[in-house]
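Take a look at this single chain in structure tokens; it is the form predicted on its own.
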Amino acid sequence: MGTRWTCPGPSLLVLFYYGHLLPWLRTEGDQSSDDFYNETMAKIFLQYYENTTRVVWNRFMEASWNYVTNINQQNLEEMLLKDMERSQHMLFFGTQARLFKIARFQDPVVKRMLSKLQNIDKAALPKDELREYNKLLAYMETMYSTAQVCMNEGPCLPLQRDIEEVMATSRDQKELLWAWQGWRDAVGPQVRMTFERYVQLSNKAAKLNGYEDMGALWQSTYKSDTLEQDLEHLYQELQPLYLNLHAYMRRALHRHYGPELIDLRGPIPAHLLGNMWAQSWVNILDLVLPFPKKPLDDITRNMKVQHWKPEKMFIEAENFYTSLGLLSTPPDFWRKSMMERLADGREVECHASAWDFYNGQDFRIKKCTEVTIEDLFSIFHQMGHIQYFLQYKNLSVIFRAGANPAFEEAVGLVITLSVFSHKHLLNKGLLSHQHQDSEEEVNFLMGIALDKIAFIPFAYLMDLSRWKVFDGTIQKDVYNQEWWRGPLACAPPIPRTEEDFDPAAKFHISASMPYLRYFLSLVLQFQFHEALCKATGHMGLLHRCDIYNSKMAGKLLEDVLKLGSSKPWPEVLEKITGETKVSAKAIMTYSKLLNWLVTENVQQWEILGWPDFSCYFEEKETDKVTFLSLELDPNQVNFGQWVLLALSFVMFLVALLLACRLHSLEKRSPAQDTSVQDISTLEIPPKAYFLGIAMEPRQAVKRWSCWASNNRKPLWMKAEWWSWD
């Protein structure tokens, strides 16, 4: 059974700073700065960090897990509290780490550890702004996780399972448009309200860490001075494959939906591609199959016929990794992970993720699993993260991460390339055809392309766009417009405006998670696959390789995973592939479909790209009108004018009635009693009136002074009005 770190009694920070660190601080005060911040003391300092970090981060991960698996206010507050503790811990140690003169040190490990510690991310913010920032992040992620799309008459549907199912299976473009637009309407406006402030605080945190903006801080993870140029080069290498796939898809969808929806010289409407974000097109393979008379097996249907359950899907993934000689997951993984949507009605975050609780024993996956081939691959991917955690668990906390973020994603993805091979699926009883002929192989490669190649521009643009937001190139008044610019081969199916905020419809935008890792891992997985297949002695086409049960491939992978982030990533890449740069050669070798696509497109006289199209963004003709200092729609202004006219008419009637009353009262005069009376006994009528009320002149003057005074409260709400003195 795994151990859960707890710390009863005083506050963690009190314990750390006045318990573990008191000797450190006392020693520091006894020596000069240069003598104290030497290499020997650095090692002692790093040990203090190690001992305390495991507890602080474990408690934060526990609080975060409790929140995302049971979204409520109490769990949110607890998570925010533990996040503040973690940030204060990072701030203290990061500030101290910056005092060491790293350039003078000899030990490269110590230098690397201290260098990593100096980046304290959002913890650099002042406490009040850090608290605000944490709340913003929690709010945006919660808005995404709890959003639903409501029918006109019927229930409201969540994204996971329901709305995604509509996007994947419906062929009714009106229903697809309803789901596409409904999800963006449910999430976008909610997140946009806070996004500008999120950008401001993100940039402030980055500058306090010594970077120009948050985009620069994110890029620093890759330690490359030519990162943007390298990314552009990779994209240009992959572009012929993508453009030919897009042209073929456009023609196929044109046959299905007709010219009313598909322009053969333009991009494809985003709602027709089988995915909420158009990042994967594999769900519409049936519409675009090159050889429809030889359809691929419906693996999802086969899984359901064979009574697969979510737990079996996880067991299959576990068996694959252990067949390579890699580590098995501890018993607590199976007990503590959330493998299905919880049935007790609690609100949960369904976005799949793998969790390391920093105690060397507790690792979990959170996923609302459905029995589909897509979820099976997702599980293999997430189990790749878990295997990485298991392999580097004995390293310092500072090095418990991938060689770079893309490595973390590529480990699970490279396994899915073997899992999806014809050989592996056949061995698992999920295919009925023993062999593939040339046409069936083209169909198979098309399925791979619709998942992998279609992802290229989306993965490339996600962070490219955000970097421009962070550095100010994209201003807040064109957030949505700029989101739809660039080399995307799909366009919004309806006009979008700046009242919308379509970026927030993607989890990683709302959750403030960098996305570059997915673009690089798209390429890296094929580099890894090629290297691992060579280790197994595989001969032949790369897409036919299955590394299942290969201890040689497993050993090569294990040697890389154990390094964590203790070495520069080019060194780690060289260890597995023999190359120090990310290269598109392997993915182009794997994708033998390109020659077929080019031939097909030439025969159809296809136009590559969308030459007659600039940007589908159209500002709605709202004709905003300024009315009482407010920007309103014309119908709202019209209504407001009628209201003011009615109020004016009422005020006129009130004034007229008061004037009539005043006139009638002034005409009245008490009858003169002609009987003989003492003149002193007669009541002398008041000589003045105010708003139709008879009173002494001095009282009328007093009322008028009150009326004319410049006060906010109405006259009848003031004490003077009711005083007759």
Ligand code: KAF
Given for the second form:
Amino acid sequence: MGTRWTCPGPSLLVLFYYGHLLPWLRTEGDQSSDDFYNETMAKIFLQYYENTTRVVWNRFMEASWNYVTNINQQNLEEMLLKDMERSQHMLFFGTQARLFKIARFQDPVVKRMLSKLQNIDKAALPKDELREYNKLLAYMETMYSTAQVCMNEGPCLPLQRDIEEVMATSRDQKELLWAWQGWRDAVGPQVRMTFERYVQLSNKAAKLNGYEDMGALWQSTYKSDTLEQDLEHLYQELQPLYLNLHAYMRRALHRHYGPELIDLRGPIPAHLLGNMWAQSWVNILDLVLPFPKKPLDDITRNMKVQHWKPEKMFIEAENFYTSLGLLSTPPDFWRKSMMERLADGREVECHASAWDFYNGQDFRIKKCTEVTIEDLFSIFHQMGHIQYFLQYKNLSVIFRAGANPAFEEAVGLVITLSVFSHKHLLNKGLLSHQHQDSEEEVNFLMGIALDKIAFIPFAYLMDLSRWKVFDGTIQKDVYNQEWWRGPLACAPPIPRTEEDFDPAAKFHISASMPYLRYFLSLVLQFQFHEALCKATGHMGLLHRCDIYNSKMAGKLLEDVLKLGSSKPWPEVLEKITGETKVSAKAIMTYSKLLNWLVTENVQQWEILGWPDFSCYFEEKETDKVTFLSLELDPNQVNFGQWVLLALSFVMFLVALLLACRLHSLEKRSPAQDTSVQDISTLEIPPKAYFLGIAMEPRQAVKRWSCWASNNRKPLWMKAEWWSWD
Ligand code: KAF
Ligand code: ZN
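In place of the form predicted on its own, output the structure of the form predicted together with this ligand.
Shown next: the complete complex, the earlier chain at its head.
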């Protein structure tokens, strides 16, 4: 819904009016200012905001685009300048917006607009700190984007596509560990120092906006008093699916890698799951296929055989959206987007993103596309963002956003659910088998589960731990230790220390992007899919539905996208699904695999999760006492302590005897240098963490090898990892 204005007024005049008159009125007396900040003035004010914002944001987007597609000092300076300009603009209008007494206003649209304007985010910071903050944000993102992993005596490789490809395709644990560790070494330490200051300044900005900390400000986007409980509830509903998948995977990987690497009661080491962050496990589907005699078609291979090019992948995505009766992208999109990594030696940021330049005609995607099925899906995802931009382009800039951030992410994802159906891939000539029998269908569902279900804890816990960083529950001296309690459920393949900073190895942490949106959109996409399939008239199982060509589904989607953020999101959700709450019902219905997984796991007497390992993180409520790593009764501990005391006494006597002997020997050879060694030259080994417990590095390594290989030292471990002294 567009908002039309009847009284725009000449810009310069209005600039003068607002730039000078409003602050003056504010100081000159409450009565006159109250009269002045009325609804009519609010409309003029909002129109002025509209006109100026388009210009200021467009300039900022252009400068940002130039920087991330060509990282250099000059472009950085230009981007920082335009960012300051944008913040000043936001500060001015945000401050003014707060002066309107919106409680007395009639027009709900005006009220909503003004209340949205009041959150000015980082623009609330004093100028010097704002510039510092912008610089460190750019620094962290750039460090991530330009980091490389160097071979021993060879070239250095960027994350995309080389290092990610190693993680996806290698089955050699030595090589996987090299890539896993190399990437963390390349990013973590560089970002760590900056991150601490980033947290301080983020919180300062949040406080100036009236929030407790930046985590609270991020949460406020969802406008829900029950957000944390709702999330916890969703997570608990999905937990059985995840735990059963995890147990199944652990068994399959145990079969492949053996007991040296996989403990059947423990967590899976994070480097073996086919993805740098272990957030999707689909790349190792071949290792864990339920029916290996019926392998799925290799779609990436088929795309390559058919000579697909990045541009064709974009055309395919566009074609899907227009088949639903949705909007096509304007010609500039094809001219200005960056579809491939530019090969002229410049540095670029490769993490995919979609861009709205706020002039109603310039929309772009930035992606270092490779011809793979993974990238094809990612392009459909980015095109989802573009479709949202196109649909809400006639709204006020204030409403040019998703109903909530999860809606923005869910659009492309819901389309990929159809694209990945057997029916659609067959139509596109990417599959060779006409039909899927029941075993092939289980294999197919396993592929989906490895992508979607594996993502659940990662997506959920990522921001949960960041919120704790912002609210101070997690202090800076334990950032890394606490990270391993979080997203990957305690499975670093090698001991980690506080010298490392593993969170920074994920784009959204280094680039300060909230992640909760991905958890909610994971669930939402299935809820949307169910609704769109119903509109299409699809009968039968949800995973067989393909909405391609369905104008009914397209209309439903369009009606929702057109609203942007002009309405509260539960209302928008209701429009499309008939429900006002995010629900896990559809994802559970779709994931028909649960029964199959449970049967498999019961047959194998699988233990779900890693109960023996939780003791490393949680203090158990028990009357047992831990003594020398053993859980004993207090009486047994008492006895043990006496034995130890006696032993120490004996040792003390022996030491005394030896000292006397040494002393008498030294007396006999006075020429020898007897000076005491300077203790400052003795190296104290740094503290290391393994599975969340602080210990001396040597001990940590010992525990690791014990955990990973039942007391056998893994052959592939590099010698350096053992040389702590
Ligand atoms: C999603 C889907 C499948 C797998 C995994 C994910 C989660 C997440 C990830 O971990 O890779 N996906 C992305 O980060 C996809 C990129 C994006 O589309 O979400 C992108 C992130 C980004 C990058 C740079 C600047 C800002 C945001 N988001 C957008 O481009 C975007 C977001 C909101 C509105 C418009 C565009
Ligand atoms: Zn996205």
